[in-house]
Amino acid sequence: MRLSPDEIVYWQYGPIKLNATIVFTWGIMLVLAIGSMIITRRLQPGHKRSRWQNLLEIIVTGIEAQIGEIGLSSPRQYVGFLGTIFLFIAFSTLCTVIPGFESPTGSLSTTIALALCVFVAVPFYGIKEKGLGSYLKSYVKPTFIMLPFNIISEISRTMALAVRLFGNMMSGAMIIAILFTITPFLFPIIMTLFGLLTGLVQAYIFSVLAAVYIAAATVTHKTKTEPKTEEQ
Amino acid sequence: MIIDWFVIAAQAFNFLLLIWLMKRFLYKPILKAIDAREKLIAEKLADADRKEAAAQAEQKEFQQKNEEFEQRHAELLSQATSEAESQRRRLLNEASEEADNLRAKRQEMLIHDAQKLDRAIGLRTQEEVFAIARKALADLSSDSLEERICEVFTRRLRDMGSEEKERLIKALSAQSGTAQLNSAFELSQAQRNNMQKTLGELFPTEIRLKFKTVPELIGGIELVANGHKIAWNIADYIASLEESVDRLIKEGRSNEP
């Protein structure tokens, strides 16, 4: 039984390989990028606009609102990163209804890559907001003894992000494959629908957790600066 | 399960590339369009606020002007009413004065006409009386009317009372014996001599007479000396006749509706 689309290799030259994960990721990237390009090419700033523009505006403003609700003060600068995570995972999940499509998020390599991006983005935004010294100090809070625990926490939660997404997506695909062999007609359809739901929930969870981590890395700075701004 | 680091790196790169693509083709244009729309809406709202403020200001100005106009209208109406009232009174007064003047003129004209008529009646009566008397005297005797008048006047002088005679003597002496004899008709020389003779018999002093013809005496004759006068004429009779004619005319007018 195949557990990951990584196992489907189309072309390989030494360590460099072109497997289904990369190919379907490119496919998703192409569809998202070209679709966005086509829709946003004729945007109307007025009240009369196309339904596709309305859809994209709803998605973008919804993402921005969610980020704002999580606690990030200026949500617009995080929309690019967090929104893309959500859209990539959600679109990958939705495309599983296409026969023959292998979701890239079913590959541990993809989920690790996404988790690593979050792992890098958290200190990036933390340093950007708070400065390097202030961000590094957050690892020794409340006491210096907490430093190893904080580092472990950073790594483990990144791992958890990757494994959670991979486990959910892989398990869903595996359940469908198993059921397909047992009851080939009804149950795989129902489970595919469940898989869609699970995949969308996972996309939401992944992006919200990433937002929470970024917010945790930047929130201290905010609480300290607020009194200063009041004094000014 | 194998973790393929090349695939991880490739997927990380792909993801970063996707972030860039999505920012380039999705987020920026969409957020830009949303911002432009919000700006447009904000501008429209601000414009609407400005217009509302301007409309309110214009409404206030209009109300103020309307009130001023109403006030001015009321003032002008009141002024025009008072002017019309004064004009009406003035015109009424003028009309009343004019009517009074016309009435006075008419009355004056009527009086003048009546006087003229009276005079005409008097003259006509005189002429008629003279004509009748002359005719009667001519029929009855050979004396003329003028002779009879002279005779009556002579008798009057002779029948004069002593007191009257004394006053006449004083008047004649004050005018150094000169007197004037006025008559309605031209006296003949014989009648003049007769008069001179009668006066010479009645008064001790010599009296120089000046004869003058005065038609207004109406068939009479009078002796005037220093304001004192002795006369006989038929004017008294005619005056009495005029009075009775006047009375008759007035009675006729009062009986008119």
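Owing to the predicted nature of the structure, the values given are computational and were not obtained by experimental measurement. We call the rigid core whatever largest set of C-alpha positions still superposes within 1.5 Å between the two forms. Numbering follows the first chain given and starts at 1. What changes on going to the form predicted alone:
Superimposing on the larger rigid part's C-alpha atoms between these two forms leaves the smaller part rotated by 25 degrees.
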The other form holds:
Amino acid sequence: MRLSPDEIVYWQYGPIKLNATIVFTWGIMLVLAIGSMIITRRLQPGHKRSRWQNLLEIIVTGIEAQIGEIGLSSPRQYVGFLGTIFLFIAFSTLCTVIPGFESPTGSLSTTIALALCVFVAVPFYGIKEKGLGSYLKSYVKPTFIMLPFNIISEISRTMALAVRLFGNMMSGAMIIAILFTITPFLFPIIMTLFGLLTGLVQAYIFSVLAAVYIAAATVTHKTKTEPKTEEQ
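The structure above corresponds to the form predicted together with the partner chain; please provide the structure of the form predicted alone.
All you get below is the one chain by itself.
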């Protein structure tokens, strides 16, 4: 039983290995890139739109509304990053029905890479929204004693993102593999469908957590002024 697609090596030259994780990761990236180009090649800026474009705009508008509800002030600028993460994880899960396909999210190296993307995106958007000085000051609030604790929090939540996604994906794959050896007909099919649903849920959760972390980094505290009443 394989615990990770890293164990499948297609080519090796000394310490350099080309394993299933790398191959399927770049394959998914290529499919998503080509698919996005095909889907968006005939979009029209005017009022005359096709039904397909209307559907895409409804989906994007819904995603923006979801991001806005999390607390991000300008949802549109985060759609590209959060949407790409969601699509990568979700598409990796859906492709598991293809014989011979190994989901790259079953590798800890992939989930760590996704978590590191979030780790980099949080200060990037935080500095972009609040400025470098204001963002760095958030690490010493309410007092400078909190500096090491805030740094540890950043690192620990990144590790938690990676381990959570890896554990959920790997556990589903192991359960299906075990059921294949016990009852190779009915239960594996049911568990495969359940695994697809679980993978989509995990993609949603990962994207929402990334949005929450970015929202926490970009939030600005503004003092509210009471409205003045006119004396009559």
